[in-house]
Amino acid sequence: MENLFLISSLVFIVLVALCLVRVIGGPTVLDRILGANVIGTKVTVFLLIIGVLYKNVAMFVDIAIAYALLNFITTLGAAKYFLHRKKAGLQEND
């Protein structure tokens, strides 16, 4: 059973690396924000897998929930900031 969690952890690490490509080379700021949000979501799942491997899921669930909330609030704040400043590369339809 531990091998399944280790393999899934490696898959999540590869997926985070692919999302990092979008964060670094995103054509707009909003693409970069979305890539960072996806990385944060995958790290939350990764924390839960670590909790299962260490047989202490209760502690890691608390950490994962706090991290997910921080990721969500940061994403909303950054998106609102860049949309407000109109530096996101979006065109407005009048």
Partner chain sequence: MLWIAGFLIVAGLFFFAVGVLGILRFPDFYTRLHAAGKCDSLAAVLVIAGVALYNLTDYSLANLLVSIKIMAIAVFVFVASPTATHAITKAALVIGVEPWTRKDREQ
Given for the second form:
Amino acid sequence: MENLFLISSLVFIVLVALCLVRVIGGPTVLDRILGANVIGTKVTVFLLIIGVLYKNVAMFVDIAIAYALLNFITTLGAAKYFLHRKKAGLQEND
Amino acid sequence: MATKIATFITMLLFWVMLSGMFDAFHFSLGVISCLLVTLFSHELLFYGDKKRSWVLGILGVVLYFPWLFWQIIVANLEVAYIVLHPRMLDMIDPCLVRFNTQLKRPIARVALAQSITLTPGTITVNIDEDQFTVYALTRSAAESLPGEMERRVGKALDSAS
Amino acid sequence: MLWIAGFLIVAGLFFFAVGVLGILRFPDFYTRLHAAGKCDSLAAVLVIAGVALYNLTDYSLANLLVSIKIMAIAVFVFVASPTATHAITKAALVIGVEPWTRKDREQ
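Next, give the form predicted in complex with its partner chain, keeping in mind that what was shown is the form predicted alone.
Then the entire complex follows, led off by the chain already shown.
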């Protein structure tokens, strides 16, 4: 069972690295936000698995809750920001 | 008054779950903060019409949830099939669909929108009054809307007129 | 119990991988949202449920509380993920990101 958690954490690292391709590569700003959101969801789960590996789930659960909330609010805030920027006529070409 | 008590109890249960400490000091801190939150925002959690009892609402949600979860699993397998298919571009045909809903209560509309986002090949883009705007991944997914899901959400959360 | 937890975690990892592949392979922004919005929420719930079950294998009151907290994260992800998807989609439509259609394929 320990091995399963170790392997799954390795898989998580690979998946986050693949998501970073989307975050860096673009093509639009919203693609980057989407990639960051997906990475955030993965990290939330990843924190729980780290907690199991260090045998200290009770502490890492609180961090994971805070991270999930932050991730959600970041995405909402970024989406709202780009909505309003368009309305103010400040859209950049990308 | 009933909504205030219900909000307070829900908040207190949530506090106990998050803190996990039952000594007098921490528990009294929880009671004080729950009282403050209840005082400021008691109309946010349980609001609206008194026509429908909460018991019926909770029962409806409990009955609706297993079906929704099953639909989500089916939807994910469908998306997985499309993603893993080598000639993926031939299989997708995205389009925007608009349809009107018969659901009246805001909570039922939100539940329908979230369910549509989570199930086969469709994402809710906008809700404007009665009109839903949905972005569908394949033509067949677009044609299946609103269909059975709206009926089930209506049964679970919307008062039957 | 352990086997169920292991199965849930492996299934969740599979759906996470499908979601990431979808984000990399789909041709435009809106179709990428399909992969991100659906696969991610289900996969997160599956892995979180697996960890909660694993945590319950040596049963005690403290562990039960921790498991309930873990499931609270699952419920939160379940509600928050579609909402975030919805917000990004609306922003994209207002900004005017061009959707991919069959015509782009034929060119």
